[in-house]
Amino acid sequence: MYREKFDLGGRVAVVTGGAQGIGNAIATALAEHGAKVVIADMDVNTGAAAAAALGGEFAALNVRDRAMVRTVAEDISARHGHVDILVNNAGIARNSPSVDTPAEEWLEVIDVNLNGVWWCSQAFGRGMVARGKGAIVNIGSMSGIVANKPQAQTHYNASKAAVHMLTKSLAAEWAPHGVRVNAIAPGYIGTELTKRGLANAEWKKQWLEMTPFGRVGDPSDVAALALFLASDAAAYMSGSVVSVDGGYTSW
């Protein structure tokens, strides 16, 4: 009974930013449980190779481009007949003191991390609402719950907090249409981006001291939760923001 709840056979899943890191781990988890995975990413070479390794497909996608998002969504839906799962994973991080943050940097972070999630949710969610079923998993951050220390990243934190509220709003609106929307709030996960931060001795010291587990997580820790939220095992969950942060937000 419970094994069947995690079976994604026959389902089509789109993972934005799935070429590497957390996105690729999620794409792998979904594929291993039977989903036909489409990796949608700006990195054509890495993305295509990652999709091929999973026996899936690749779609070039810039989540900032509203017209491109809609075209890609329509193309995938036309080829497969439907999209069952959307994982909004594409995102960027920037660090700069708020008084010195360039306008272009603020707009870039908001455009990718928030607007990109909105464009994709709207484009793919339209088909889900029409069909009366679907699951969306947004990758937020513990940075949308607490402010990080010691690095300055107000724009990043604000964008992720907005993703959490977007998640709850869509969940409430689309529940009557059979569409579930949840979010994951990862802490420090061992991706290339986090590893660059760990190269800063001051950052590393504070990050690990403020994480009760005293270590960074693995992309598979996030992927396992994404698999759960995308599957029928989470059939009664919507509007949740679930932390995977080694206990960071418990203090």
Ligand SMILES: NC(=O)c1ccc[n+]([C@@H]2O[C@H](COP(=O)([O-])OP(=O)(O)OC[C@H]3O[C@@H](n4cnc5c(N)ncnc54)[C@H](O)[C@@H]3O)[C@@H](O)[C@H]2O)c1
Contents of the next structure:
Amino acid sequence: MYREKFDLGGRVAVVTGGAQGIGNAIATALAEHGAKVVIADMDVNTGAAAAAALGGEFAALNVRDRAMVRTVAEDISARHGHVDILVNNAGIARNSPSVDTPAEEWLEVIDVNLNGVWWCSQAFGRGMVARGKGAIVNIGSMSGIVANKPQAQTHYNASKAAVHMLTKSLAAEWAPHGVRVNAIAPGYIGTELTKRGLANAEWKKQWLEMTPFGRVGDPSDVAALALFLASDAAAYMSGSVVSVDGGYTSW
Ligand SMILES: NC(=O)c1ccc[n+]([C@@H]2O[C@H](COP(=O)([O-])OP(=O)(O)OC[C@H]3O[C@@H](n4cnc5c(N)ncnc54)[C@H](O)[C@@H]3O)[C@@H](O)[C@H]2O)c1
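Same protein, different condition: the form predicted alone was shown, now please give the form predicted together with the ligand.
Following is the full complex, with the preceding chain placed first.
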């Protein structure tokens, strides 16, 4: 019974930003459990190679471009008949003291991390609502719950808090339509996104001291939770923001 709940055979899953890092681990986990996975990423070379390695498909997508999001969603839905799972994972991080943050940097972070999640949720959610079935997993962050130390990143933190609230709002609105929407709030995970921070001795020291586990997490730690939330094992869960952060937000 419990094996069946994690079986994604026959399901179509779209993972934005699935070319590398956390998104790639999630795409791998979903594919291993039988889903037909479409990696949707703006990095065409890495994304196409990653999709081929999974036996999945690749779609070139910039989540900031709402017309492109709509076209890609319609195209994937038309080719497969439906989309069962959407993982809104594409995201970027920038660091700058708030008084000096350039307007373009603020707009870029909000555009990718928040607007991108919105465009994709709306474009793919439309078909899910019409069909009465679907699961959306948004990648938020512990930065949407607590402010990071020592690096300044108000735009990033605000964008992730907004993703958490977007998650709850859609969860409530779409529950009667059979569509579940949950979010994951990862702590520090070893990927390209954290590479620069981990190369900074002072940042790394503070990051690890503030993490009860004393180490960064692996993308697979996030992927295991995404697999659960995307599957029927989480059938009674919606509107949840679940932390995978080595205990960071517990003290
Ligand atoms: N790594 C961490 O510590 C950490 C912690 C909390 C949350 N997150 C979140 O997890 C998600 C994945 O992060 P990661 O660490 O794997 O980063 P990463 O930089 O390794 O990968 C991000 C992927 O997103 C793609 N991408 C970026 N902008 C895009 C756009 N506009 N359209 C389409 N694709 C785009 C990139 O090409 C890349 O493949 C992000 O939302 C990030 O904010 C990461």
